[in-house]
Amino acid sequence: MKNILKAGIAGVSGYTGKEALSILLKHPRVRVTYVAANNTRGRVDGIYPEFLGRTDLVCQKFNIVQAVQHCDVVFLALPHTESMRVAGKLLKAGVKVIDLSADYRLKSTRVYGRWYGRQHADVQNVAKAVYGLPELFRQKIKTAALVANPGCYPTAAILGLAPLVTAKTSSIISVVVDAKSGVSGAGRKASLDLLSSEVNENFKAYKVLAHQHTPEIDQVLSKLAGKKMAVHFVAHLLPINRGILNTMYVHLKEGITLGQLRALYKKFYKTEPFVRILPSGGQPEVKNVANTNFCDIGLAVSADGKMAVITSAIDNLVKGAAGQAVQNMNIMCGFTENQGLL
């Protein structure tokens, strides 16, 4: 098929994985040609059946010889310390990756070990690869072999507050980002604490002040700044599905009014097709944007003017992974960006 992208996913029997192949399906320039999970076989509208009708796939063990066969990109729906050990195969057989997994987020190995228990494996690819926030690193996607997508908590705290850490740095004085995120961001692994009698008609707060995602979120502001930024990071468990609702209190030496704050982003975000800045007063609310891959953003300001609030809400699995992910496919291979996602 001319000018068709042919694309693989592996990990397609976890909810990111999936995610993916229901965008792909969808997309006008892309043909899914390969699929893989670890521990699930079989036909793919057997595996969900509300694929029947829609794709003849048969999701099979991986295998990176069939994948560069059969693929001009692949995406790694993989778990965290899986992926380094297939991207590399992939990269130098001319294959693109995209990994949705932290393997290649944090640029530095040490940080890396100490985050998620293990050595890294590949090494020299983690400095080739490219950070997939699109909003702040879009001429480098286009160029790139290897994205690392973003984490889901990331995106929504990263995009809100980008625009204040890229304008104010010298006024900051800490961020405190108060996170919360619906149940299929812990994954589709069974897990007691996961199950429905557990989260339902409950909200709790989990990895306080310890949470995976707080260096990737650390990383990419300081990149912003110019200069470290440590930002107080903890994330609560919603007895929702999907959605994230970021609440971020930014404490600032001088003054800011809400006319400026508003300003300032509406005019960073001024030709972004997927973030939306509410009208003044307005709240997100994750009702708004799930199954889409927009990022809302409200914002606030103290009676001082020295406390700025930003909220933001987006969909944990599209703009938090598969949707941002294929975002930044369309970004590297010359689609136009909103291709498949609107």
Ligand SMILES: NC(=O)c1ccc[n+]([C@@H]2O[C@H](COP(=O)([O-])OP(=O)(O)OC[C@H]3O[C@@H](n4cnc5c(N)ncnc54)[C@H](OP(=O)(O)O)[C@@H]3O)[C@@H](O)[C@H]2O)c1
Contents of the next structure:
Amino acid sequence: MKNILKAGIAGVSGYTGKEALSILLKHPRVRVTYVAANNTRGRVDGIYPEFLGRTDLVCQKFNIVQAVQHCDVVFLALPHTESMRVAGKLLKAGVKVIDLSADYRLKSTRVYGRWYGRQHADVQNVAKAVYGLPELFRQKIKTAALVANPGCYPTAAILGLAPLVTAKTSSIISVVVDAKSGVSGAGRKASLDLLSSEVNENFKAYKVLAHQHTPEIDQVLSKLAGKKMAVHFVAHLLPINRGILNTMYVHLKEGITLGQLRALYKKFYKTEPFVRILPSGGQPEVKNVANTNFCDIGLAVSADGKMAVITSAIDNLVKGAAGQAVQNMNIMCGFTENQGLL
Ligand SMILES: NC(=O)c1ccc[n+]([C@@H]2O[C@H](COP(=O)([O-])OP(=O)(O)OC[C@H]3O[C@@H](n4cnc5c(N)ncnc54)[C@H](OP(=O)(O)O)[C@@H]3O)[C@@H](O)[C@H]2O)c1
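Based on the form predicted on its own presented above, generate the structure block for the form predicted in complex with this ligand.
All chains and molecules follow, beginning with the one already shown.
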């Protein structure tokens, strides 16, 4: 019999934790052995009746000793500033950690402090964490003990921009990321702004040029470009439950044809199981990626070739969170990368 990986989920009562459980229950190489939260307790099928008949797991108050005892790998689906209090202890006990929060994504703890309003509590492990975007960092993920799972907006933005930024670094004048997300992107906690009566039949920008995902996108694009990149990022709230659509405007010094752009993207993602470059003229739609781990990308170029418009769509809870986390787990554990995800 094949070895079965014992997985735990901290934050199972939240949206990404629930999504991780849903995926892992169907994974042929995994047994979910531990689920926990903060205040939410009781049978998972009581918290989320859709799990009736699928699991007998009971959600407990998160406890490190229990997590270590029961798990080979733990998914931390916790709010930022919570993960950094526990990840180090799990790692020390030999448990692999996949953190869905922002705590280990930014390499500069000074930048983290500025954007997340708290001094980092686990500087040592920030250096060791691998940014878990498989399409760019697969080799490093293979041997990582701690993976910083990317943010939802950054996943869609970086996958949409990476081929162009890598190939045409010196030609880029500016990058605008016009991002829109469904409401589940903000998590399950109660908030006046997220009431159905506030969100439904509404559409608005928020945290304009001040969203905490900006430094994460800049960090990765700068790494690809080999020089400092700074995108102009604006987030919007869509009146839908799940899904992200990013429209990215890249102003270029030298023109590019649509044929050249398409060839660039097709080559870059040739062997990627979860990135789909749409046929010429095709545009991504959130409904086509909902409940999947795919990122769909559409390409267009202005008549003078100096404005490339790239659109990308993902499900924020799957490729933007739990699906990508399982993709990372598959890579870290030597499983087939798409196992449990198709
Ligand atoms: N939502 C998305 O689309 C998305 C996408 C990518 C990344 N992320 C990131 O993933 C993380 C989780 O997001 P989410 O949307 O799933 O959040 P959420 O729905 O608000 O859920 C948060 C979970 O964390 C638990 N929790 C809070 N403090 C805890 C503590 N001290 N110990 C143990 N458990 C604790 C909560 O338990 P209780 O129910 O007991 O309070 C709940 O289960 C966040 O850092 C978020 O930024 C979210």
